[in-house]
Structures are given as C-alpha cells and as structure tokens.
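In structure tokens, the next block holds one chain alone, the form predicted alone.
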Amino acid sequence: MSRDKTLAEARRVLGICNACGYCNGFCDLFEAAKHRPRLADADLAHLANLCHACRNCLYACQYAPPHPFGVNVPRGLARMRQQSYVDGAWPRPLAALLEHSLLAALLVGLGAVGLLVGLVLMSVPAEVLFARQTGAGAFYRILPWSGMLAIGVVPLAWSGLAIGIGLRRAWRATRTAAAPVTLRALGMAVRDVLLLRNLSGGGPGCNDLDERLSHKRRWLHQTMVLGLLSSFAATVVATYYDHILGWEAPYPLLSVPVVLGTLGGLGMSLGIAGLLWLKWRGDRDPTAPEARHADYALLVLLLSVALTGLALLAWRDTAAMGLLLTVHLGGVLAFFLLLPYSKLVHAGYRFIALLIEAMERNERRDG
C-alpha cells in the first residue's frame, strides 16, 4: 500500500474511533487519539508506535468487518508503525531493505555468513580449522580477537548512528512543544517498556490468536528479550575476563559467561519460537502483510544467531569448532548491519511515543 493510502486509512479509522469512544477504556492509543483530533500525519506516527497491537478492540468493535465501515485498528495502524520506520530511516536509500524485510535478512544473512566462511577458508589453514581446538586461546585459533572485535563494533557503530538519526526524526516530529521531560515521565515510559502494560489490552490479556484472551505473547516478547540482555551480558564479562583478567575464550562450562549465553540462547530460542508459533496460527485480519514479513525476518534472523551459538557451545570441543564459530559470527555480523533497517527499531519509537504520553498524561494532570 502507498504512503498516501497507509496514512488515509490509518486517519479515517481513527476518525471514527474518536467519533465513538467505545474503546477508550482499552489501552492508551484510544484516550490519545481523543487528544489528537486532527490526525495529522506526526499524529499518526505517534498514535501507531503507541499501538501495542493486542487487537483487543477489533473484536470489540461494532464498525469492524463485515460492517461497511469496515474499522480494523491493528491493521491501520501495523501499516502505519511500518511506514514510520521508512519514514526514519537513514540513508534513504536504505529505507528499501524495510520494505522488503525478508528478503533483506535472506541476502544479508547469507552473505554475511558466506563471505566470513569464505575468508576464513583463504587465511586459516585446513589443518587447524578443521581439526579439534581446546583450551585457551582456542577460538582465536580460528580469527583473531582484533577480528571479533572488528565485526561487532564497526557495524554496531554504524547501526547506532542510523537508529539514532531516525529516532530524533521521530522525536523532533511527533513531541508536542509544551510538555517538558521529567524524571517523572521517564520513570512512567520505563515501566510501560519493562512491563508491556500495554500487552495486557483491556486487562484480561491479548487476543494473541483469535477472540480469547491470553497473556502469550507478553509472556514470550519477555522471554526473548531477558534472553537477548542475558547474551549480552555474557559478552560483557567474557570481555572483562579476557581484557582484565587477561583469561582467554572458550570459558569452562559453569562460568558466569558461558551460564549466561547459555541461559540467553535458551531464552532467545524459547521466546521467538512461540512468537512464531504465535504469528503462525494466529488471526491474520488484524495484521499487514509488510508488517508481518518484518516480524518474520526480525524473529529468524534472531534464532539462528541463537541457535548457532548454542550449537557452538556444543561442539566447541568438536572439529566442527572452526566452521561453527564462523558461521555464528556472520550471523552475528548480519543482525548488527540490519539493525536500522529492521523491525527491531520498534523499540525505540515506541519508547518515544510512551515518553510523549507520559509527559502529555502528567502535563494534563498537573494542569
């Protein structure tokens, strides 16, 4: 769908949904639209990244399909949080891999494992890569640290320079003039983010496959992401224990790094395979097709930076050392370029538009 049409669509639902108030009680998205009558395309932005998607109100909703209204909220709104992120993202031209979102995870993804692979084959003899590596120093055997280092900070570099060019877009478009940032605000958007308040709909839960309510995909969206932070956290220490301590990777089983990539691959692995599940089964009405291909290529290319950690955990001690680590890594290599360009930029906006509300909701109580 153009831009003109997302953004058309997402006003006259909205329209309407202002005009009858039946879901205000629901989630914040309804009681801000009541606040934003215009509808303005910043409006519009705000309100989509505001949207949690729990579809509550589509089968709340008396003008939903087959009504000749035909009032489909998630769906206006899932094509509109799409077109914001191509709206923001930086350069331009690159706004194309959101669009086509699979195929971008499908090209990167295999070219980033290919051309690691490939380079590993020309610079690491055939008797040390495939041969059995233990003990300290055994994962350098195959590239150097400097190596490591090289592809995780100089796309993280780039990516962190993109992302935040496209979120003081959105900040600079969607932040109303008078509400003032207040400790308060950020505590109130932290809790919302840490909490997904807004995944629990109404209250009762989501309607994470159909009409009944549940909490799954909360539950999961958690999961994934305690897992994510808990790799991370493995880095973290694996990289203090290497540059302090001066103790060299692969680390005993029962490790603190190793305990926590462990528990942070199983967590990742566990949460984006029932999101997927999720995704799968669940009602496609209240969903657009570009969204849900974001969704797709986000939570793929997640597992198998997950999955193929895990299976250098296993084999580590294994010949299949070598070929293992580097295919983990262009995996790696790969989520961190598309990074900007990828549906996990949702986090961000929708940072932003909690923290407008926040500071909207306390201006308005204090007033």
Contents of the next structure:
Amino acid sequence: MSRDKTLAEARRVLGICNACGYCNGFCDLFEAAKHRPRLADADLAHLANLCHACRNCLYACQYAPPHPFGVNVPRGLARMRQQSYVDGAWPRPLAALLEHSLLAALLVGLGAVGLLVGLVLMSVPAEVLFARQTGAGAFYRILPWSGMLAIGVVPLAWSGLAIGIGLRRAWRATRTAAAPVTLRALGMAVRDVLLLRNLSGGGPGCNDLDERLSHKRRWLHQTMVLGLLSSFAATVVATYYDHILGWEAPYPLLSVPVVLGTLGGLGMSLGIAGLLWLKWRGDRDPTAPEARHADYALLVLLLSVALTGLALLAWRDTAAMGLLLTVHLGGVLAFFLLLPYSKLVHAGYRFIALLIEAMERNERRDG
Amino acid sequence: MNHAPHRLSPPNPSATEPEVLVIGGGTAALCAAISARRAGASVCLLEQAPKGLRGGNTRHSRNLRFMHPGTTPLASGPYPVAEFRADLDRATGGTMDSTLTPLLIQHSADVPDWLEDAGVRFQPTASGVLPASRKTAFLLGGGKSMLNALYATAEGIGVEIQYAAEVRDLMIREGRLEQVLVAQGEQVRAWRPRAAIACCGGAQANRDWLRAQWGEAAAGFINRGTPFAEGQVLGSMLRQGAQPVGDPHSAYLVAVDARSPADDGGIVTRVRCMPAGIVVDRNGRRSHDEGGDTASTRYAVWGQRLAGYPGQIGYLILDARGMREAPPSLYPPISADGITTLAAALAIDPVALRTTIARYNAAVRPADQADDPAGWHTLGLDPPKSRQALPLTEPPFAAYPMRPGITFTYHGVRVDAQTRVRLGDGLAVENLFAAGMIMAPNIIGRGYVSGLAMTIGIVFGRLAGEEAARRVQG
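Would you mind giving the form predicted together with its partner chain, to go alongside the form predicted alone above?
Below: every chain and molecule of the assembly, starting with the one above.
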C-alpha cells in the first residue's frame, strides 16, 4: 500500500471515530484523536503509535465491515505505524529492511551466523572447536573475548545511533502541543509501559484471539520483555565478572549470570511461543500483512537467540559447545544489527507516544 | 406478506423445533432468549441480518436509562422512581401505559447487574471521558460490544442462533399462534413453536411502508439504523387483529447529513451545530429560530422540521467562525469563498441566499456582555434567532446539507402485563409475546428520552422470555 493511501485511510477512519467516540473507554487513542481533530500527518503518526493493536475497537465497531463505511481501526493504524517506522529509518535506504521484514530477518540471520561460523572454522583448529572444552576460559578458546566484545559493541553502537536519529525525528514531529516534559509525565508513561494499560481494554481485557476478552497478550508480552531484560542483565553481569573481577566464563549453574540467562531464555521462549500462537490462531481481520510479517520476523529471530542460548547452556560441557556458542552469538549479532530496522523500534515510538499523551493530559488537567 | 399456504413446505418434525422461538436479534431478542433458556425452555433465535450486521439498532446505541435511588459508579448521581416517571410523563405527554410503565421503571434498576452477569461491561463515569449522565449507564465499547457478549452468553447456554433467517409471516388463529413462516436462503418453511416472542422492531427501513405513512416526503428520509427493520412481523400481527398502539404517521426523526447512506449511518451522521449558523431551505429561506434549542433535544426538533421542508432538505450555513465551533463530522462541509459560490454549489438561488444572509446580518445585535456569544440575538427578524446570533461574515462559508433521519417509528402492538400480544377484542394471543421496539409505543407513543429503547428491550425481553418459558412448561 502506498504511503498516501495509508495516511488517507488512517485519516478517514479516525475521522469517523471522532464523530462517534463509542470506543473511548478501551484505551487512550480515541480521546487523543479528539484532541487532534485536524488529523495531520504527524497526528496520525502519533495516534498510530499510541494504538497498542488490541483489536477491541474493531469488534465493538458499528461501522466495521460488512458495513459500507468499512471501519477497521486496528488495521488502518497497523499500516500507519509500520509507515512511521519506515519514515523514521536511518539511513533511508535501509528502510527496505523494514518493508521486507521476513526476508531481512532470514538474510541477516543466516548471514550473521554464516559469517561467525566461517570465521571460527577458519581461525579455530578443528581439534579445539569440536572437542569438549571445560573450565575457565572455555568459551574464549572458540571466540576470543575481544571478538565477543566487537559482536556486542559495534552493532549496538550503530543501532543505538540509528534508533536515536529515528526517535528524535518522531519526537520532533509528533510533539505538537506546548506541554512540557515533567517527571510526573515520565512516571505516567513508564507506568503505562509496565502495566500495558492500553492493552487492557479499559479493564476486562482484549480480543486477543476472537470475540472473547483476555489478558493473554499483555502477560505474554511482559514475560518476553522480562526474559529479554534478564538475558541482557546476565550479559552485563558476566562482562563485569570477566573484565573487572577477572573471573572467566563459563560460570557455575548457580551463578548470577547463568541463573539470569536461564530465566531470561525461558521467559523469552515462553512469551514468544505464546505470542506466536496468538498470532497464528488469532483473527487476521484486525491486522495488516506487513505488520504481521514484522512481528513474525522479530519473534522468530528472538526465539532462535533464546533457544540457542538455552541449548548452549544444556550442552556446554560437550563437544557441541563450540558450534552452539558460535551459532548463538551469530543470532545475537543479527538481532543487534536489525534492531533499528525491525519491529523492535516500536518500543521507542510507543514510549514517545505515551509520554506525549501523558504530557498533554497533565497540561489539560492543570492548565 | 400475504398468506400463501400453497407455498409452505410441510411443517418440520417437532423434534427439531424449539419450544420458544425468538424473532429478532437485537437487545430484546437476546434478553428474551437468554431468560427463556435459563428458565429451562429450548430456544431458537432467528436473526434476519447476516452475522456481521446482527443486532438491529442496538448496534448503534450506547447507553441505557436505569432507575437508581442511590449513587452508582455507572452514573453521576441518583435517579429515583418519581423522577424517571416524571421524565416519561413529560416526554410522552402522559400517554404511557399505566401497567407497563411501573414495571419498566422498577425492573430497570437491576438491568446493569443482570447484564454484567451476562458478560456485558459498562464504562464507569470515573473513566472521565463520558458525556455527563446521571440517568443513563454507558456500555463499554457501545451497543455492539453488548451484543457480542449477549450472543456469546446465549450460545454458551444452548440457545440456537440462526442468521439470515427472515420471518415473513405469522399465522394466528382463535387467539393462538399456529405457525411462523421462515425464509432462509431459497427455502421457506413453516415452524410451529409452542411460543414465540416477536422482538423485531418497527418498519422504518421499509420504503413502501414509509411512503404509505408520509407520501412523497418519504423519499427524502434517511434511515439511520438497520436496513432489516422492514416490519413484516409487525404488519402480519396487525393484519390479523393485533391491537395497534402509537401513531403510524409519526416517527422519531433527527437531522442528519443529506449525504449519508440510505440506511445504517448511525450516530455519526447527525448534524449538531445549528446554533452556530442559520438553516435555510432549498429556496434559500429561513423558517425557524436556530438559537431556540441548544440542548441535545435540538437534534430531534430539527429532524421534525426538516420533514416539513420542501424536498425534505435544509442547509446549515456557517461562516469560518461557525466552522471552528463545529464538532467533527462524518463528511466535511461544502465550502466556498463567497455566498454566491456557496449557493451555486448547493443549487440554491444565489440572490435568495445572499438576501437571507444580508437580512440576518443586519438584524444581529450584540450581547449585553461582549464576551458572551450566547447572548447575541436578532432584532426585527422573522423568524428570530434568539441566541448565539453571531454575524455570518467571515469567509470561507460552508454548508451542511441535512435531511430527516428516521430513528424509530411510534407504531407497535399493544401487549398485556405478561407482554402477550393483545387482540382488538381485548384478549391476548396466549403464546405470542412481544418485546422491544415493536411494543415500545405502549410506553413511548411520542417523544423520547435517551437510553430508553435499550431499557425497554432489556426489561420486557427478560419478562417475555420468562413468561414464554412458563407458558411452554406449564
């Protein structure tokens, strides 16, 4: 769908919502739209990122297909959201990765794994790579610490820069009212993120799968996020052990990095498996193919990182460790590289939307 | 809609027939089906619409009126019996049925609890984003969310639901409903339920019926609600001697955008900002005080007025200042840089429109307090604009074309205290019940108060379901 058509459809649909307003108990979107009645391009980007794609408003809509108005807010805003990620991509040509998310995940994933496996095969003698390695420094006999650091830091720095530029653009474009950033607004936005308040349908839950309401997606998403954060924390602690305390990996099963990493891997796997199941089984009417593909791409990439991490833990004392470590780190590398060009950017865009909403709400209340 | 016995297939073996047949798929039908099923009867519900458009005009509704002597999270203050009664008295001119009205008011009190028990969710006033309402409770997500919950509940307890099932005719003999003629696709067959509950509303979507009541003017009406309210069942009952109630020549009309679809435009087609401008007919002339009604009742006042306009069309004329005040609308107004070009776009005589606006502007007098737009008024203009009469001088100019939008009709069947359909001789059909808009004129034969149709559907739907179940089991 062309950019113009995507914007026009989002504008048309939200224009009808602004004249109706029946759904304003589900989430913040509908009141927010009412306060931006012009529905300019920046308004649409803001509103699309405020939408958590919960689907309730489609099931509740008196104008949903087969009504001739054909109102489908979740789908229109999913497209609009995807468009806003593309618009914010830096550098511009890499926006193609967002537009072809499944292919991008496949190519970058295989490429990164292939690259690392190739490098390891070339640089590590087979009798080391395919032998059982145990004890302090076992991992570094496969990949030196400097190599691991490079896999982490270089792509992360690049991705941080690219995401930062995109978010800065979004912040400048969508912060249209004069409301100030306050600690209170930040607190409200953080709370909205932690509780996924806009994914609770005003209390009873959302149409995750079909007409029935549930809180499944909310719980699964947060389980996955906790898993991801826990895994990241494991890496940070391990780096601290290794670099500051001089304790070389691998660490014992009951050490902080291994416990955090295991819980993280399990949380991610569980959350992602559930989210994939919802996506697979759920009604597709409220979604758009491009958004669905982006979801699948990120979920599958993350799941493969989590599963290879768990496999590495399970078989680290065997001869398979060398290749498992390489494949796992290849997945991590692909994930880091794709950060700015994947669905993961939604975290930043949504936080900005929630923060702006909190700022404007406070301003209206106080001002 | 004629009797045509030769077209009937033989009645089905009674094994597949439900004890209670519910005709319709909106609020009243669902409440009737659920309560009859809960009382132990086997129940089948026939909805004329396909699944995607199920639910009659409940799909377009949002709130319901309920009596509550104390405070509740669902409304901004108490609404005692006497006040409910007084509101109905005022709206209907005291024409309400003296048996059914107390039932309605009493039973309205536990409507929210009953619905919540059936899976329906309300939006509390604490959400902070609702229109202020002391007398009505708002459904979270509106009427369609309620329908989804009630359909799920009905199916869960074993009510059989059939979509695209159109009841064409009933056969009533000697005070008993004998059979019901049902069309499903190509197939037409006679059902012989032990009891039936008619919950299928009025005839406002039926153009022939509208023409019969309103003559040529009917062509200028827009039906705001479901296209399935064609009145077959209402017509069938009346032809067979059911006692009519209400007035077939009147309807609840609301001013809607003339560009709206012929059916089903719902809430978003309303035109709301008459006090911000002036209203002219197709000849460019004013005929009513646009500042006279500023409460929400103005929608219906203008609907009635438009029905009397030539061609059933009127134009709300605004200038740039008025447009800034206008709430969001389904269609953008027709706008132009000047009055002459606007008149051309509306096919109104430009001289007439210019003259009307010039006279109006010349008659405008400021408010006593300069910062009070409501105090602006006209002097020496007939008809006057008594409030908010700001001059129309700031280009660009804009117009909303408007037509009467029919919401429901005031024509139904009389029912007794058990919701049984009454015949002309005063007796009731022993196994035919009615609930919802098809019998609402027993209570509301004219006028309206918001959220009442839903309450009538729920209260009398429940009652009819219980009575029908009692009947088939007794």
